[in-house]
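Only one chain is shown below, in C-alpha cells, and it's the form predicted alone.
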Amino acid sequence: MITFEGAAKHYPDGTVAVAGLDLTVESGRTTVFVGPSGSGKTTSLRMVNRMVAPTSGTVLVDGEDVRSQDPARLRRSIGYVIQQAGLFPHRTVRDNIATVPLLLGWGRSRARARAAELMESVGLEPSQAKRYPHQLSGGQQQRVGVARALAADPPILLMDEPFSAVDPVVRTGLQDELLRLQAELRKTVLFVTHDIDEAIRIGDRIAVFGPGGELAQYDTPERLLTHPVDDFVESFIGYDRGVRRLAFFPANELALREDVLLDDQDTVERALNTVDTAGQPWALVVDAQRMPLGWVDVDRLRHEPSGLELGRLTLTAYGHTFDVERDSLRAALDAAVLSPAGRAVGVDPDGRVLGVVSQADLGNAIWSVS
C-alpha cells in the first residue's frame, strides 16, 4: 500500500507542483493518475521512489516512511516504466531485461532465465532476445520497459505515461497486455496518464488532478463519470461520459432478434415469408454456419426474382459486430451507430451470430441501465 500524507512539492520560485496531497493508493490494484498537463501527476509518482522528494508531508510504502529508505535500494524494490520505455541502447532485449535482477546479485543465468520466462509473458518472441532496442518497434520497446520492471517481481510497479508515445492501436493491445498482467499477478500498479479513456479502461480508482498540483476527485472509474464533483472534473471527463459510462455494463443481458436471420441458400420467396411476420425493414444474411455475410433491404426482395437464392445477391456491408459474452452495451451502441442498418450484430467468441439488435432496443436496455 502508498500512502500520501500531505505530501507537497513546492519549488524555490514559488511553483506548487503537488499541493498537499493525501491519498491511499491500494495494494493489488492499479490506481490511475490523471489531469492536464503540469497538474502534479508525474511529480506525484516519482515521490513514490524517491526521484522526486517532497518538501513537505509524507510518502509511506507499506507504513515505512520512503525517506528513511536508501534510494537506490529504494528504486531496485520497485518497478518503474516512462514513456518510450527508456531501454539501454547498447543492450540486447534479455539483458534489458535482467537488469535488476543482476544488480540484485542473480547470477546471470537465472537473471536471464527470468528474462526469457518474462518476454514470453508480455508477448514478446524468443527470437527478438538477442535484438537492440532500435531493432525493435515502439510498442515492442514498451513491452520490453514492462517486462524489465517486472523482472525482479516486485510488489508495486510505477508507469509514468508509458503508451503515450506509440499508435493507437499498438496502445490498445498494450493496454489489454497490461490488463491481462494485472488479473494474474495483481501488483500495487501507479499509472500516470492524461488521456480520461485510458485511465478509466485500466484503472480500479482514479485521482484527478487540477490546476496547482490539486487533488480534485478520487474515485472510482464508473462513479467518477455518474458524479463528478464539480466543473473542472466534469469538463475534463467530457460531455461525453454518459457513453463512456455504457463501459462498465456487459452486453450479455440484450434481448437479440434471431428472426431477421436468413440463410444464404434461402430464395427470395422464403425471405420475405419470414422477414415479413417480423415486421423488420432489414435482415441478416449468414452462411450455414451462421457467419455475417450482410444486410439485405426488405423492401429491396419484393423486387427480385422469387426463387433467387439470397447468396446471390449483393448485400450491404455488415459493418463491425459486438461480441456478447465478452463485450459492453458500449461496443454493442458502437456498432449499431455505425452499421448501414442502424443494427448491431452480436456474435459468440467465434465470430457466429447470435441476433441483432435495434438502436431502439438499444436505446431501451441503455435507459434501463442509467
The other form holds:
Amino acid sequence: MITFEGAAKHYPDGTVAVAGLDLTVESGRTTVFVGPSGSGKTTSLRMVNRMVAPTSGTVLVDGEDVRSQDPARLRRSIGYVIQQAGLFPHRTVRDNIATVPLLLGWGRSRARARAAELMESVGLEPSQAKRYPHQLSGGQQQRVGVARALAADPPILLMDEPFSAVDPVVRTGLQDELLRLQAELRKTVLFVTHDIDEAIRIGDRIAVFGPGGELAQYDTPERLLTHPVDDFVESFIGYDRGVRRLAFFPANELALREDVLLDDQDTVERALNTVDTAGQPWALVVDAQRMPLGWVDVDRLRHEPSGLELGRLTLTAYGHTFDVERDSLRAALDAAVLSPAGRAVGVDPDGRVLGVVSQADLGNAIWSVS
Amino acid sequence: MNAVWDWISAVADWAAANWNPPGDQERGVWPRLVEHARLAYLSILIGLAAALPLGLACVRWTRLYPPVLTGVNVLYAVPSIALFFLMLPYTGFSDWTAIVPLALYTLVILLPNVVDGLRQVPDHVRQAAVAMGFGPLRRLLTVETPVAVPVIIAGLRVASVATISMVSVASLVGLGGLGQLILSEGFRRQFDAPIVVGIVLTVVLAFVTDALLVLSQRLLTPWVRRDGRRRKRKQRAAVPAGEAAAVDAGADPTQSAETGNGAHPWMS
Ligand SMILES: Nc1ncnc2c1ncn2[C@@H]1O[C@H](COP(=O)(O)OP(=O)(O)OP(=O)(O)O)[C@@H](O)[C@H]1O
Ligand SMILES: [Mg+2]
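Since the one above is the form predicted alone, can you give the form predicted in complex with the partner chain too?
Up next: the whole complex, starting with the chain shown before.
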C-alpha cells in the first residue's frame, strides 16, 4: 500500500507541481493517475521512489516513510517504466533486463536466466536476447522496459506514460499484455497517462489530476464515468462518456436471435420460409461450422431462383463481430452501428455464431442498465 | 613525364639507401619513424589518461568545467614551438620535452569531447538508471562512460592526426622523428628526397593510426548502429548518440509499428 499524506511539491520559481496530495493506493491493484499536461502526475509518481522529494507532507510505502530508506535500496525494490523505455543503448536486451538483479548481486548466470524467463512473459522472442535496443521496434523496446522493471520481482511498479510513444494498434496490444501480466502477478501498479481511455481500460482506480496539481477525483472507472464530481472532470472524460460507460456491462445478457441464421447449403425457398416466420428484414448465412459468411437481405432473396443454394449468392459483408462471453455492451453496440444490416453478430471465443442482435434490441438492453 | 618518374625513383632510392644505415642510428629513416610514432603515441595516451578523469570530474562537479575549459583553451593558444623551448630548461633534450606539450594539446582537444560525450547520454536513459538504483558514481562509470565512447574516439581521431603532424615541429629542439628528416636532412641541405619521404611517412602514420582507432571503436562499441555510411560530424554533435542512431535508421520509436515478426501471442 502506498499512502500520500499531504504530499506537496513547490518549486523555488513558485510553480506548484503538486498541491497537497492525500491518496491511498491499494496493494495488488492498478491505480492510474490521469490529467492534463503539467498537472503533477509525474512529480507525484516520483515521490514514491524518492526521485522527487516532497516539500511538505510524506509518502509511505506499507506504512513506512520512504525518506527513512536508502534511496538506491528503495529504488531497487520499485520497478520503473518510462515513455521512451530508457533502455541502455550499450547493453543487449538480456543485459538490460538483468540490470537490477545484477545490482542486487544475483550473479550473472542467475540474472540471465531470470531475464530469459521475463522475455518470455512479456512476449519477446529468445532470439532477441542478444540484440541491442536500437535493433528493436518501439513496441518491443517498451516490452524490454517492462521486463526490466519486473526483473527483481518488485512489489511495486511505477509506469510513467509507458505506452504513449507507440502507435494505437501496438498500444492496445501492450495494454492487453499488461492486463494479462497484472492478473497473474498482482503488483501494486501506479500508472500515469493523459489518455482517459487508457486509464479506464487499465485502472482499477483512477485519480484525475486537475490544473495546479490538485486531485480532482479519485474513483473507480465506472463511478468516474457515471458521477464526475465537477465540470473539469466531466469535460476531461469527454462528451461520449455515456457510450464509454457501456464498457462496464457485459454483453452476455443480451437476447440473441437464432431464428435468422441460415445454412449455406439451404435453398432460397427454405430460407424464405425461415425468414418469413422470423419476420426480420435480414438473415445471416453461416457455414457448417457456424462461422459467419455474410448477410442476405430478404427483399433480394425474393428475386432469386428458389432452388439456388445460399452459398452461391453474393452476400453482404458481416463486418465486426462481438464475443458474447468476453465483450461489453459497448463492443456489441459498436458492431451493430457499423454493420450494414444494423445488426451485430455475437460469436463464441472460436468465432462461431451464437446469434444476432438488432440495434433496437440493443437499445432496450442499454435502456435497462442506464 | 619521364622527369617526374626519375624524381620519384630518386626519392625512393634515397629512402632505401638511408632506411636503416648500420652504425648511423641518428640519420636513418626507420629509426626516425619509430621515434615519431613513439613520441606521438605516448603523448596521445598520456593526454587521454588525463582527459578521462578530468572530464569525469567536470561532469560530476559541473562548476569545475567552465574554468577548466578556459584554462586548457588558453594553453592551446600558446604556439607549440614556444612550449617546446619553455620545456628545455626542465627536461633538456629528452623525449619529455616533446611529450609534455603534445600531451597537453591532446588533452585540450579531448576534454570537450569527453565532457560532451558524457553529457549527451539521453535524459531518459539517465533517469532510468537513477530509478533503478544506480548511485552517481556507478552511473557515471557504467552507463555514461560507455555511451560516450564513440564521441571520445571521434575526439581521439582528431587529436591523433594533430599530434602526429605536430611532432615534426619538435625537431626544432632536436627531437621530432620524421621532422628531423624534413628539417636537418632536407631543408638545411636544400635536398628534396628527405622532405618528401618525411611527409609521405607522416601521412602514412596518421592514416594507419586513424584506421586503428576506427577498428578499436568497432570492437569497443558493437552496440552502435552502423549502416555503411558515416554520420556527419555536425549531426553527431547535435544529437545524442542513441537517438541519432534511431533517427538514422528511421527507427523513431514514435513511428515504428510492430509488424512482421509475428511474435505477439495476443494477435494470433
Ligand atoms: N525542476 C522544476 N522546476 C520548476 N518547475 C518544475 C520542475 N519540474 C517540473 N516542474 C513543473 O511542475 C509541474 C508538474 O510537472 P509534472 O511533470 O509532474 O507534470 P505531468 O502531470 O507529469 O505532465 P505531463 O503530462 O506533461 O508529463 C509542471 O508545471 C512543470 O512545469
Ligand atoms: Mg509527466
